[in-house]
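Here we start with a single chain on its own, the form predicted alone, put down as structure tokens.
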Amino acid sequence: MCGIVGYVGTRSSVEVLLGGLKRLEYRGYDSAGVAVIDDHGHLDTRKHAGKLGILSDDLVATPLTDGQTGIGHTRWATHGGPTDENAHPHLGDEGKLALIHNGIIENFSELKAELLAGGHTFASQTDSEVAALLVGDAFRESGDLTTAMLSVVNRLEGAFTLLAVHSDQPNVVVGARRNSPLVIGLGEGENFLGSDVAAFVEYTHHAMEIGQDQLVTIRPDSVEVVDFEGTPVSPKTFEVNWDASAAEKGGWSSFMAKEISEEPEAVAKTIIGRVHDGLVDLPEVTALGADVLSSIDRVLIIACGTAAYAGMVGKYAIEQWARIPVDVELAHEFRYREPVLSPNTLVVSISQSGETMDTLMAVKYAREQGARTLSICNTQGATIPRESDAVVYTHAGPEVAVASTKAFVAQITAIYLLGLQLGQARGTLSPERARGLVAELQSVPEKLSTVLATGERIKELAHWMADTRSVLFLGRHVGYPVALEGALKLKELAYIHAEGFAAGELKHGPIALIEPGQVVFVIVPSPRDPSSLHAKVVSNIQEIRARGARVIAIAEEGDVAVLPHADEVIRIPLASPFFEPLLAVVPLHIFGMELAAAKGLDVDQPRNLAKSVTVE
């Protein structure tokens, strides 16, 4: 949830601070703030509650004294409420030491206890001041930033990242991490830390991961890396294959409408390089091994929100493909059953930031089960990928809008490519089957771009319903996770009630909620599907259209039956089953985000969400 930056170096730190929360303003927060040092060791805060303008603003009027090391910060309200008092950073050793939190320290009532008995007041309701009067308090004895962090680190539990600097030590920031996201940017000269790259891509694309209970000290000309217990460690480095521009509007009324203009563009990026020879190549996965590749009795996909739905479409390809029993549960629920799991089972988590916190205690929870893990991830360097045995990245690129759409579509992909991969190896699919699935797959970007044009539509359609207070979608197979999604998308974006139902659920209660005026969109299988899916649908439309519904149809070119039935039909490109729902959400994308604009609603940053969810 909140955007972290750290630099050192020699460069204006408020400059840069503010240039790494703007592109971190995707993650949603409720206040924002800095705290620097000037060359003459003097430390200046500043932070408001409200959006990262206000505080820019503030800073144009009354400028601080800027220095060249500095921490900055956006928080999510969890422990006190959206206050200028709650906002990051906190103080300690009267006033010379700057702290920011991001996660929950769950035990921070008897630290408070403490440390109120032992004399210290406190300037906000937060969680996070603990910390930083606690690290304070170890500063004074050690007279070392980095040793007091390590002293303080370990008596707090839950999930937090920490970023210090102090009066004494100018060209020094500290940072550990336990469940929650950080990450190193190397520079010439400079340093920085960050939530996520973004943080700092304007600056370098060289990067290095910090693992689980692991301090980073980052000055000008150096990066030190040890474990809670002090020991060095030796991180791994990584690029960076995009740039700032890529997290920006470049001309775009909004990064939503970049980013669905960005889903062909996405499928394509998660294929490439994965075929050879007309067939599924995926080492992060073969690299597995061709004995636990065979060994494989379940497939278990855990996710939360559009990532689940990404995932109950790919559990129809890797059941028909792989012949493998998939089930898909949410990460919030999966591990406080106690689920049954075994060395050949294989879980697969998706999760487009790779720090989402319930699945990640869900990925832990499989591995200490000694189930195999696996991930979908867009985010490189991330927590979830480096805590499973494989990771296949999607190559996406950054999603800035909260509410995902082009990282639906690519990990839908993703999927498809480890279904595929799993029946070639199981043998399950011919090579010739598998090529001409693979070459349908490869088609889709092609395909995408053909139902983007139909987004001038879609928006009249939105502005003419700019006052419905209700939306209702349909779906049969690989078509309901595609309601459930388009459904979702109105409620993040809409604030609108919408629900997603299978189909064939109609007659089992939802048809109750079919009043005259009420509309339905309707995922239409295709005609040509040996399976009277087809006919089935058009039943409902014609139940729920028999009793006044306005049938708003997504169906596929040429498909005249469903005509007389619908009030409304958007057509997308020919494709077998498989393949349509990666056509099919594109409208639906592009119908959540307009009427959300046509009600002047902030389509980027809807209210009350967060992009990456990192705490429990």
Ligand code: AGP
Given for the second form:
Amino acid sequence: MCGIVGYVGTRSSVEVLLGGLKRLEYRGYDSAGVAVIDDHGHLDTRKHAGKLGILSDDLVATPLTDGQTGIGHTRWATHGGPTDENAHPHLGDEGKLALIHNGIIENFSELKAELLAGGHTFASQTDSEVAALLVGDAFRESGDLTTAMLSVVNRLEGAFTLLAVHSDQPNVVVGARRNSPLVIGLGEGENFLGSDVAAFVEYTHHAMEIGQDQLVTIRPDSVEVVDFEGTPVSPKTFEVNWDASAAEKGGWSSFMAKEISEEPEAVAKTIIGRVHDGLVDLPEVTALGADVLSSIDRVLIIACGTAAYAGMVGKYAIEQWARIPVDVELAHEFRYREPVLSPNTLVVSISQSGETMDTLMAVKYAREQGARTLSICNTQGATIPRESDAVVYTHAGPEVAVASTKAFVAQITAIYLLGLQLGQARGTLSPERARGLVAELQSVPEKLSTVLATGERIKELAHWMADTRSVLFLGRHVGYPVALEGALKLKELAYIHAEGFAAGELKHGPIALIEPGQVVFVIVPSPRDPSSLHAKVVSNIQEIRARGARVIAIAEEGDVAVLPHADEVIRIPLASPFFEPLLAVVPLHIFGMELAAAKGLDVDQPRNLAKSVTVE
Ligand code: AGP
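Structure of the form predicted together with the named molecule, given the form predicted alone:
Now the full complex is given, and it begins with the chain already shown.
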């Protein structure tokens, strides 16, 4: 989704804006633009459809008159195609005001009709230009950008982050947000605004949240935040716990390759500081109160995409360890069925970005219905944690590649910590059993490193299968969400048909898909598990092999029963059933990445996708 940067200070605005937009590229976009006010109060804008490089090259060839006040934007088209005219910034007040927007203004049609009736003409097909013209008109009345923005935001419906500058007020940038991301970077004699901290982390680690329906005015030496009624508010500040290099490739061929290599660290850092005396200690959860924890009679996990699959893995664990019924819902489906919630329902949202609109709106609905809400999120200061009663941050570091990898294993780790904490608090887990599970969780990072070290064969398979047109994935129990995750990676990275199935479902229809040469990955449960799942999955492999499938089994070291039935066996270290997903998923992440690379595709920014889907 759109990237947003604002700056006031003593540096070159063009340099700060382009640098910030570069670090926000991962959010996915199709055009880019900047607006700068120079020292003489002249406002200049430049914008282009296409990648940031087109804009940068143009600014080198034909520089803007630089200044110390500016806004920058990368657009992911919603209203109107990716064209130069539809790129942001948009202008108001006869070109003296520039405005950028992330989100969707749902009542823009009626506002546009009002503006047209008032004699305005439009240069674009966007909803954003409506806001630019309205703020420009309001500025002509008040002569103050904060006042102008305040009068307009109360007329807008939908989701928006707006930034605006006006040539009559150099050294001022005004921003406003509703259901869309915006965060403040606090500097010395300079201040920043960004759709996330990556926009300014190169210059400052000191940040401030902006809450729902709040408006901020930044000057080089001041930051003022008010609510949409104009009442001053004092948002929380926080320190960004990673630096700009963490959001760089660091010599890797892609951000995705770098982030897969960080999966062990993502798990380890999510655990650090949360185990004491061998037991989980999550103050973020215990702060809800012992009475609340004991009164929870249902857990609802809401998320989208990969995050939802992490939630599906967590379902098994929480039910096993805390003996609480758990359902996992796709966030975009959740509120439209008017679910029955109560104060004893714990709604757990999982979101890497913390800005996914589908998940955010589901969380807000759950709170309105009286449920308790807890967010598992990887982005400090993001909107979803702020809308939740509690938050358990994953500490995977910035995940830049659109395809989520290290966040997935960190999300499973966090939800396991939650399940263990609930089990300990409710007495459904004895201390010794809890300590055993905690110790096994703590052994995962080293096992992940082992899997990464043996990734060559899966890379060879990916390159050998570069022309494949369809891949199926089978898993059972906690292996089923891993099968879904493996299929999603192939769809979003290599653009080929891929589907994940519960292995037991095969005979109920999908086995008809099997024909000679059909590639099928199978996540094989541990043969050491006392359940009969291993035998059943080996039978499934025999059934599809008998029909010509080419089977690639992900199986633990020492599992010999699978050998006669699989064409390839990718080994993972021994682990108890609940910890296998954290290991089995890594070869599938590598496979998706390598197959996309073999096809010459953009691994980090796949077509049509955005890192954070901030529109419903
Ligand atoms: C995963 O590879 C995809 N990029 C996508 O499914 C993603 O997991 C989903 O959009 C949820 O994003 P979030 O975790 O930021 O909420």
